[in-house]
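First, one chain by itself in structure tokens, the form predicted alone.
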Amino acid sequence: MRNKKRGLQFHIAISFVAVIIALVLWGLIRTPYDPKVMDVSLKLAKSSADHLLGCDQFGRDILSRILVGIRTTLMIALGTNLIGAFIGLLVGAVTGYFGGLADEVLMRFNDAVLSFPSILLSLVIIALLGSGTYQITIAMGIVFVPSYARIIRSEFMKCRNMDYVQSVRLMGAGALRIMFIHILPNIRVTLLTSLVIGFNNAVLCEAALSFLGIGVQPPQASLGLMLSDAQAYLFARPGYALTVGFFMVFLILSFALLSDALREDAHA
């Protein structure tokens, strides 16, 4: 029964993620309207046969902007986690495998960075780099490094004295080979689960920064930026905010379910 439940949750998660990928592909191939073209006559227009989700405050098609916005949000989240995971992997592998002075110095610095709220630290980095899609991706990637480093360090410390590592060490394998050929594949489930969780955190972080007006800049679209625009018309056009909010919740829920399913499979 337990395995059946796990299988069901995993299939639901995969189905939800497949829907998101389909929306992204739809936005890449062709949107119903140009997401940047304005038509004042359609300002805050309600849903209709021509505009299924209505129009925003500039008369732009909401569905078209959501399709582009999901892609933007996903690309930022993906870039953020690639930067954070890659640097975090290097730091965590070195400190977890070797320990010693390198561990003390790097992890104390890591702890200092973790003591700052992620949004606040992102604000500081964006203030130095400037606002925009690439800048927010780099800023969030840097902020995510300490979390990945701590998780990977813990896994490498756990594995470095295991029998299979001792065996290959006795056979003359070098440190780099042991770290990335033998240990890394054995922590793949933990790393994959962390990536999915980090993906969700990146979506929320991007939404918060764009909501504050320092993330993705107009006329580009992202879910966070659209939600920021919609909140000014919450009473005049509540459907605008609710629609964007629904897609954001669906995106986060999909990857949260996937993360839980992967964690359950790992403990099976």
Contents of the next structure:
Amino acid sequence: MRNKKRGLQFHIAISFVAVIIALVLWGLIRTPYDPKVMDVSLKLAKSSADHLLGCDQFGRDILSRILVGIRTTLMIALGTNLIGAFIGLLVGAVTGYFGGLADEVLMRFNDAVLSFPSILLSLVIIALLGSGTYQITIAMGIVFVPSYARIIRSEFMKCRNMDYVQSVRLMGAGALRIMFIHILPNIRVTLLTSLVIGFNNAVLCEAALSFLGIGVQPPQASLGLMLSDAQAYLFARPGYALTVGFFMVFLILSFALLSDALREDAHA
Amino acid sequence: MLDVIDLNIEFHDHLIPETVVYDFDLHMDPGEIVGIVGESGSGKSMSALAVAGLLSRKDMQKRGKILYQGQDLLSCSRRELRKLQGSEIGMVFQEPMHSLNPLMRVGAQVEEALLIHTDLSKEERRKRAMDMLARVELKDTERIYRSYPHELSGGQRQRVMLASALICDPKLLIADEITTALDVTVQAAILDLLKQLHEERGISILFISHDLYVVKRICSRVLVMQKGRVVEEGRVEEVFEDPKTDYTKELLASIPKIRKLRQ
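Starting from the form predicted alone above, please write out the structure of the form predicted together with its partner chain.
Next comes the full complex, this chain leading.
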């Protein structure tokens, strides 16, 4: 009975993610309208047969912008997590496996970074790099490193004294070989779930930064940026904000479900 | 070939340093099977790990000498130690459940030492591994080579561990409680196998166990340890027939005897 339920959640999560991928592909192949072309006559137009989700304050087709916006948001989230997970993995592996001085130095540095609120830290880095899609990807990537490092460190600490690690050590395997060929595959569940959770955090973080006006710059589209635009017309056209909000919630919900399902499957 | 002289092991990971092994001495000749017995916490595994060079270099202090063919394992460089590990010294652990990497195929794990210490080609490594799996009397080696550890039984896994420890023809095998987690019939089979390998290849075995019966069956000499000290040492027959210390007598008295139970 429980097994069946677990399977169901997994299937729901997978189909949600499939819908998102389909939307991204749709946006890649062709959008109904050019997401950057303005038309004053269509300012804040309601949804119609021509413009399914209506138009924004510059008369741009909302559906087209959402299709492109989801892609931007996803790419930023992906890039952020790749940077965060890669550097976090290196830091976590070294500190967790070796311990000692390296651990102390890197982890205290880690704690220092972690003690800043993440938005504030991203703001500082963006102030240094300038705003834009690549810049916020890098900034958020750096902000994400410490949490990955902590998680991966604890996993490596757990594994380093396992018998199988001892026995390959006794076969004369070097530290790098033990760390990345023997231990890494064994922590994949933790790594995978934290990647998916990190993905969600990145989506939210991008939305927050774009909302503040320092993330993705107009006329590009991202969900956060569109939500920020929609806010000004909340009373005139509530549908605008609701539509964008719906897609954002859908995106996060899908990945949250996926991470849950993955974790439960691994412990089944 | 192996001489351990005045080995002291002291932990420094708490406020008060704690000594777990005092003045441990051991001499092993080539081709000898020496047993170390003692209760839990008597320091037998610690001594074995030290001989294998597996104790961390941080948080603990080791004094004395561990001479393997004249080379001191405690003072040699990491690189030299790594060269010895695997090719000269092999080790098998207690828990066959945990001593194989759950996510690697058995074949790859048996080949691991070859991959590190030799530059044989893939096919040659595979051939050596298959031969070795056959040598430890595993049937259907083709299937076992391709399977994951969870698909094997405890006894099979322990044989795989033996195969991977012996693949580079080490001259010294350290067996740390290798039969403890197995049931009695499998235990007997593994012991027979060990003895057979010993006779075929002339390897020396340092056999650690808390099971006196097992030690009696396989070893020629035995050390009895208690609270980090060696309390008695001698040929197996001497120690078992004529124990010198009270502790050894108590240990021997603790072996259950079938005749007594019947009465």
